[in-house]
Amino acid sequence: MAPEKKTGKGNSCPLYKACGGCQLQNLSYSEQLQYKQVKCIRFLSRFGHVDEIIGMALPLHYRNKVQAAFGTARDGSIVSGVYQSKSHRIVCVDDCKLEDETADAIIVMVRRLLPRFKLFPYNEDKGKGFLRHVLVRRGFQTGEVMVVLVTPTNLFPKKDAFLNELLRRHPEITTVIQSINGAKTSLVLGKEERVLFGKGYIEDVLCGCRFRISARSFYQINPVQTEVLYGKAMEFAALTGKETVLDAYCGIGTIGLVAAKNAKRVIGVELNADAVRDAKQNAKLNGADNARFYCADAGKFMTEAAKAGDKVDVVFMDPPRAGSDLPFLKSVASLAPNRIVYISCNPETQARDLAFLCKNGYRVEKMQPVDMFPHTNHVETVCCLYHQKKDFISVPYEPKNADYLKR
């Protein structure tokens, strides 16, 4: 539900109506926080008290990942930006109040350089042209910058000359990748990649841990608020150094490796093989000898662990907006960890999942909203659940039948 009343107090943007990405920009930031607080209370208050939302001190230019579609306007000029809501029309964006300013400047430079090298946007209907999208990622702590050029084939006319000029204009770029995506799809990146410059990934520092980030890696887009969110998650987990922790939906290992600093053992499970590969590299990068990452379905992994009689003290879960499915929730309940720390970007699906867990032995102890996406409808919430069994004793991790760990 969007607010009905416009206040005129927000950070106005000339593209506000055409773009549609900043649904709440017609409100002042304090009003946005109030709106999100009410939203969380609406869905979650039946489980207990919802703490006051934690806002962002400077809620602008927080997105460390920026992607732009490229096309041709009716007058023949090249445009780059975002697709207008519910359309295939590109809204040309030079600078966005949410996006990293360095990333925006690089995308604009790519757009300006294309005609000079007689390179043109790809036309999907005609099957002609060179550039489909540009994706830029920047490490806020390290300053490292990745540029991904998405093309329909691996052909790159005047590649060396184009790259030399781009790097001359933006020497802060540390790696350039060509992603080949010739399919008719809404997905931006293709499966095939070529490293054109640099090491093919960037690194960033989050919560005192260093992370390797590849083009296809999931990494939170607002690192400033991610540190706030993960700080609350660790506070809720109350790790003492004796616990075995399972990080479901672990991605590149961000939550698990932060937890590893205060846990006895961390197990990360993720279905995306590329992410697991990055997670393993990140464990080595941080010297986290107590962390192991596995490519598997987290629900099946936990079900097999429960059948084997293995014990886990804390489960971190950070599912997509659709929330967790029933088999996954049943697997969590069967594993019966002492604590569950549930991070969600959708309080509605989170409330649905909390209701299931509360019917299966858990109670919600704490709920903390964090504004990860200022000026948009989205809000992140971290909840802590405790198992109500009285005879719970933390057991050292000694698998009785660890076949599921050999994947």
Second form
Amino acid sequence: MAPEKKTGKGNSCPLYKACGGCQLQNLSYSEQLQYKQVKCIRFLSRFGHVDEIIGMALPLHYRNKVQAAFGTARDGSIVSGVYQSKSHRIVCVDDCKLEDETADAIIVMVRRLLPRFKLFPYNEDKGKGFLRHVLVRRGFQTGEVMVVLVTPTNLFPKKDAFLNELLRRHPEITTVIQSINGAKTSLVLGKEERVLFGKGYIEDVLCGCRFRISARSFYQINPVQTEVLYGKAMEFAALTGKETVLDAYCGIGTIGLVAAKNAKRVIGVELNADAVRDAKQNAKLNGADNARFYCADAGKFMTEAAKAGDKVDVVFMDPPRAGSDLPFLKSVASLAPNRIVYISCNPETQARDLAFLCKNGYRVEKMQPVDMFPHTNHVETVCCLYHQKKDFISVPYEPKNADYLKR
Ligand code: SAH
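Starting from the form predicted alone shown above, please give the structure in the form predicted together with S-adenosyl-L-homocysteine.
Below, the chain from earlier opens the complete complex, with every other chain and molecule after it.
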């Protein structure tokens, strides 16, 4: 574990209060881990023993994806950073303890270059200006860097001169994309994209596999701890090479493709079309001809699989914060895979879903929290469930007891 002084208490960020991104920075790192352990125990201990959280050896500058909103301060200067919570005021961030340092430096450089090229941040009220956000992603192992410039229209005055200067200052940038987002929305990226430089995506290496990552695809933001998390997930799955594996909520196929090395067959399902396209490319990139990826709602996909009576041995599921949904869980229960490895960034919704699975034939064998997001109050947990084949009696779904209906 890193020395306390460097990682937490006594060395808080000057923006701690205004930014709100590091909810736990007032605690030392070991206190943060304790807080997260207690949180997991609170929600999950009714299913069994919760193993001790795995912390990050050096919990700094772990975020491989950095997003900055651009705006103009009252004195006319250009600011870039995060929105102050519950406001539209931008807190200017130059270097953040969580974020990748190269990414931060590139964002500051974009901010400095704008006035030189008579380019200005977009003003939503007036509907004028050029730049809304900048997103930078960096491959931790490969060093490849993607810069996404989010603009309200596809216009880009002085594009070539601006890009030449940015690339001269930061030759480590491997691709630049213009994302067009003219909508009044809190979503950063628009649907339309133009590749201005390079191949339009970056690659990174995780658990010995190579992954292509597009601007709009989900990719874990802490690559060091992701290897720890996936390592645990693989340990829990205990694959022998004979299994049919389902990777649900698969993103760009990372878990499924790491599993594919030790499985007979991998099926991945994901809602985001860009991520599925990446996942298919990633299967090729890693020579995983036993992996197939589908673009669909995981619940609907599983319902069809259950109707068709498909056979699945191991299910990995890694849903968003809201957790999984009833169609998915009911279909998993009916497909009755031997093992389910459930990864979640929200122990509350995970507990709700585990309760359903435990009523429908499963027993929780292992629960392992991993600190993927040091200094924030988020915690990730990987759980392993085994099917109790012998004494399995399916419990019908009872609407009056279901939290799902309250959503
Ligand atoms: N397993 C991946 C991604 C996990 S994040 C990884 O470790 O990188 C959760 C993913 O679920 C996101 O990619 C999101 O696009 C996807 N998702 C959200 N709702 C979904 C749904 N209803 N059906 C399928 N995928 C969904």
